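One chain comes next, on its own, written as structure tokens: the form predicted alone.
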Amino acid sequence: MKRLIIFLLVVLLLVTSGCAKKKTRYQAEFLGVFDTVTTIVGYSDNKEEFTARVGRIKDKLTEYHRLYDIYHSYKGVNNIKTINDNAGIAPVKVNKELISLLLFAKKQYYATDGKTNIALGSVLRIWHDYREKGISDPFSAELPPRKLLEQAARHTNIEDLIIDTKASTVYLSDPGMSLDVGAVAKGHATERTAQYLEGEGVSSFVLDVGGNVRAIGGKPGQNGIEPWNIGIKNPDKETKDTELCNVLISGYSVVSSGSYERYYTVNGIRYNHIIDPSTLMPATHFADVTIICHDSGLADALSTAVFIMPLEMGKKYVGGLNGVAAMWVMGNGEVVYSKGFKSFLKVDNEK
């Protein structure tokens, strides 16, 4: 009788395993959410469940995107908007969601010796408006003038930015002060996002939000579960390889700073978008910092304050982070790699 128990069970064993439906894999891509191009990758059992999730990511990641603009106000919703057209008028009340943004770009702030500031708007706002005439007439391209710069630059102190969490607001102290989260929001999201796929028992997605790229575990492969492969934009754009390099993650984030993108031409040479806080101009270090670690806000802080790190100083700041690797590429295209870092190159495109 035993053994004809132990036959039946291995019998449905052999049965269920034989017929476990495998789960099939999806790509959906949307515009519109922080201005950029979001592509998810994930595997569902069928369509229906996988494009019902794209539409609760889409859901979250424009909530985020409302939430963290500068330039555009929603009904119904406080933003940072919200919070600059009150500088020095009153506190605002906000969404936890934003409040928990704010308190994790404080604490970069301090992490970074104010490599990573989100109080510095009124300094990036100049920026941006000169970028955006020399894009648009680059015959008639400027610098900023320095004495703008300095003026605004009197208005970045992270002191002025009072958070209250138990009344749920945000309050510039400083008028003339203004909150620009460019270097943090878009990380931030997606992390959020991922969290909550997490929550709902996803085991195996990519979010990439613009470039920040978060994976939710592996994927499925024919030796069981494989890591995702991912490839880093080469910055250098007169080359045909278009990738760097490949990293294989599993339940990582990827992300990249680059000087290759968003940028304006004066008198033959390139401004990129990425500001230094203690010379007001635009970091020259390097061509690219690409940085991975589980959490994808931490590792869209950290690109942009690596980014503007010399190289000794960015390499010894990244060694002293635990689970954080970064890859730097040099203006003449010279790659340097921090301890961790090609642990995650897929070997055929190790450099």
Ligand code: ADP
Given for the second form:
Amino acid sequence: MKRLIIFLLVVLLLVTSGCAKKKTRYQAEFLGVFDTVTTIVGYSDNKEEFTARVGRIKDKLTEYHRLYDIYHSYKGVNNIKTINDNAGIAPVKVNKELISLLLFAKKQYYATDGKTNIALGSVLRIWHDYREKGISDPFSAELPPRKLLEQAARHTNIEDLIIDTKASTVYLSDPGMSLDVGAVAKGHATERTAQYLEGEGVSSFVLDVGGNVRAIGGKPGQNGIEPWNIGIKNPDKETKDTELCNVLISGYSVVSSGSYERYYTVNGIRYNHIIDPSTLMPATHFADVTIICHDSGLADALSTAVFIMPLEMGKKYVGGLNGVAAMWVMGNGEVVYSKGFKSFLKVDNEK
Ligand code: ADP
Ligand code: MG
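Now that you have shown the form predicted alone, what about the form predicted together with the named molecule?
What follows is the entire complex, opening with the chain shown before.
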């Protein structure tokens, strides 16, 4: 019996000393995917392990970036541009990751009552071109003609996006239609990459792809595992506070959609890049909307949709979703929280 107890004690000691093996915090940053900065923070056994992991993350994100690209072609890759170029011509054979994004995006169209519509490409392209021109030459900045927008809007029916999961093909049956996955692609890629890391056994990590944040677990702290501290950017660029508030999350995602980063100005009025499908004009209810939920793809799709909804509609909508919290920043800086959001706040910012 005594021997057994000693044996068990030794086993216990070995197990606990194994668990206590301290992991170190590492950080990496790189450019080149989704036209933004990717920041990675994680706890690893050693630097080599972390660096190799960062390399795999970069490879994964690069693959997603190429698949979801609407502007460029890549040798040997059928991507969103290939699908758009073949609208009304032929179904395009694509890989599973692209099918997965499109199925998800189509589902989100119905779930958001058409607010997030990836079939809005023809309309978004017009706004994109006018915005780019207006940014590069502010004196000649102008709004797209109403007629042009309305014409384009006739080619935005999500039912014309035909996904054949068995054949692994995608076909746009309207030749005038095109896809723009800007509202969902980054989040979906972030989520898939996080799931890949979870599959590798990673337990303490934060992936931030241009503000699309997804945490895996928490971080080792003095009192055991603690949540990550994530700063939310201040949409008011005139104040010196670059962060509006901080949220504490473990295994959650934080995604913001704002009107303060991508916009152009016509006659003193700012026009941002999130377009309300019902007016074909930029949504103007808020300076910023932040969503917290587990799935980063969902957070991205919802941040765009909720940005388009008026406040009361958005509150009702978010209130009806399980495990989703939101924060709205109004044009005058006033902040509104959904019920669940406050529990994530590091300090209660409500005045
Ligand atoms: P960000 O690109 O700043 O992260 P979002 O996730 O909100 O912000 O996505 C905005 C992008 O989504 C736009 O640049 C455009 O490509 C696309 N988009 C704009 N309005 C819509 C909409 N109503 N439905 C689907 N996509 C949209
Ligand atoms: Mg989005």
